[in-house]
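One chain follows as structure tokens, the form predicted on its own.
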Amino acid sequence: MSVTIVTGGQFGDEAKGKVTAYLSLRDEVDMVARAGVGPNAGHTVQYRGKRYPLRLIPCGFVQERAQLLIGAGVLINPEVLLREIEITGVENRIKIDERCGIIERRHIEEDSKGFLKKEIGTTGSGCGPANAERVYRRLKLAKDLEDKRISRLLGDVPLILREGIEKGKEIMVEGSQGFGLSLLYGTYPYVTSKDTTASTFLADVGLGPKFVEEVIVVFKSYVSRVGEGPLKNEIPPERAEEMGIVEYGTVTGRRRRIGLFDFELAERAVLINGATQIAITNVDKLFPDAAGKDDYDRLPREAKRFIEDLEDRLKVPVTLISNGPDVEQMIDLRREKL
């Protein structure tokens, strides 16, 4: 038995995505289970040619043995869900939470605008609303919906995870956004609404920390942000062109801001999420003939003294970097490392 989390440790959009579905695919995970705050977070899955742009269903789902669940701590649109079951057609092996929060037409009007659209540079996709009411007791559940599409995914997931740790069965946790968005530890009040570190991805599915094995932090090799807030090393958009570096947000479509990379957010994050090995994503970008290399030792010097310098500064191995956007463009160290 394992539990793997997987956290991104900048402001979302490092790539967690394609972690979690390599590793689901390498490590034959059994269980796949969402967690964070909702469909305010898009993940992205390039995978046998195809792109899935998902902002509920896990991106372990490409390994096609693995039970998928969303736990209870993570914000449904009903809709959302069910276009993405669809696109993914995942329908007889997901479990939604009973207990998950339902974001309603008037949680999205009211994120759309006012000073959390014009300050903050949400979403607008109910998140926050929704949360507020949660707080408040009057927010509708999974279980209160009369949607016979919905009720017959439900279940509980807690309960799924024990049973699948008691038969020795391999589980990730994938956490949504990243580091720097928590409402906790992140740029308040430029965050998003709840923490997204990997204690509170464990209380979202419902698991203790003692099932942990190991916390994987995810980092882009530059930062990006989408909205509002301060970005340390931010750069101009023309030099981030002159790189090569133009990114669009998968749920917004907003043109991501682009920053150096920060190692005084990433030490932060190795330290508030308990990090036990880091994956660098990107690195193709910064390092253009780094691209589709399946070998450390083929990696340009200066990608490898990149890598080097994290593992110096942040005391944690380096065993994932990702230097394409296919999920199988992966190097991974983990046996010569750990």
Second form
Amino acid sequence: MSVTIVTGGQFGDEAKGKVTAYLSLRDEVDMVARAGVGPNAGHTVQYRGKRYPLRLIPCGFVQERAQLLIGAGVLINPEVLLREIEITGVENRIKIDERCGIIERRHIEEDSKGFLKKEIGTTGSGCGPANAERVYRRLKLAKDLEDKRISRLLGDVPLILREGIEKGKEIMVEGSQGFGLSLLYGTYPYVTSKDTTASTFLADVGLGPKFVEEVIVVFKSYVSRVGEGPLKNEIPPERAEEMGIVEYGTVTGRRRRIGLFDFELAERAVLINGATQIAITNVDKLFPDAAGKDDYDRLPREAKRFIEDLEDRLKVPVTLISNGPDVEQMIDLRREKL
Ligand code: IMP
Ligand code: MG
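Would you mind giving the form predicted in complex with inosinic acid, to go alongside the form predicted on its own above?
Now the complete complex, all chains and molecules, led by this one.
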């Protein structure tokens, strides 16, 4: 039995997509289940010279043997889903839970104006209004759709996962968003419409906690945030540019605000997710000489100091160090440290 959860420790965009893609290949994962809010997420996978910006399909799709699942907690925008299935070619190995909520045009319209858009700075993807409607018990679920293109994808995700566990399969749960955006533990009201920590991701896919072996919390070497809300250690855009850090949101195209690494936020993320491992990404942006190095010992001294400091303060081993955009650019310390 082996279930690994991957979660974001900041405000989303920690490069979880790359980490899950790497793990799915390296660990020969059999099943990848997407958890999290819905298509407000934007995950980018760069693999074999192609770039895949994904909002619903699990990034572990790069592992061709893996069965792909989308849990009941995840909201589905049918158009987004169908388009991504087409670009990734995963039609024959994906199942979505029949209880996934369906985003309709009116949810997107409501999310694109007024308080949500102006004060919170949502992604405008309709997730908040759809989740609100689910609480009102009026939301349409995937099984209510008459669209055959969707109904043939339906499955019982909790049952599929449970059968996988019984057969000893390697399972990965892919969270989305990040700790600081949690409706319960984030910077309320500047948050998303659901909790975004490991326990909720398990509920999203219908898996009990006793099966979980590892909780990998992903941090970027600095912090980025799109939309409104507090950002500790925020630096002016010009300073970020000097450091070579200019990022745009995958879903909205908005320029991301940038801050220096926030240890307090990271401590809370480790605490509430119950982290067993830490993955640190974009190390090459903070320490350009770290780019593409395939061995920890060859990293620049300052990069190693940063990583050691992280371990000292968070008391969790840093096991994965990402130092380039490609899936293969990853220093994997797991065997040494666990
Ligand atoms: P919503 O999730 O679209 O309702 O947006 C609420 C807040 O969460 C806004 O600040 C969004 O920019 C932010 N947000 C939601 N999903 C993501 C994500 O995947 N990455 C980064 N920010 C996100
Ligand atoms: Mg993103």
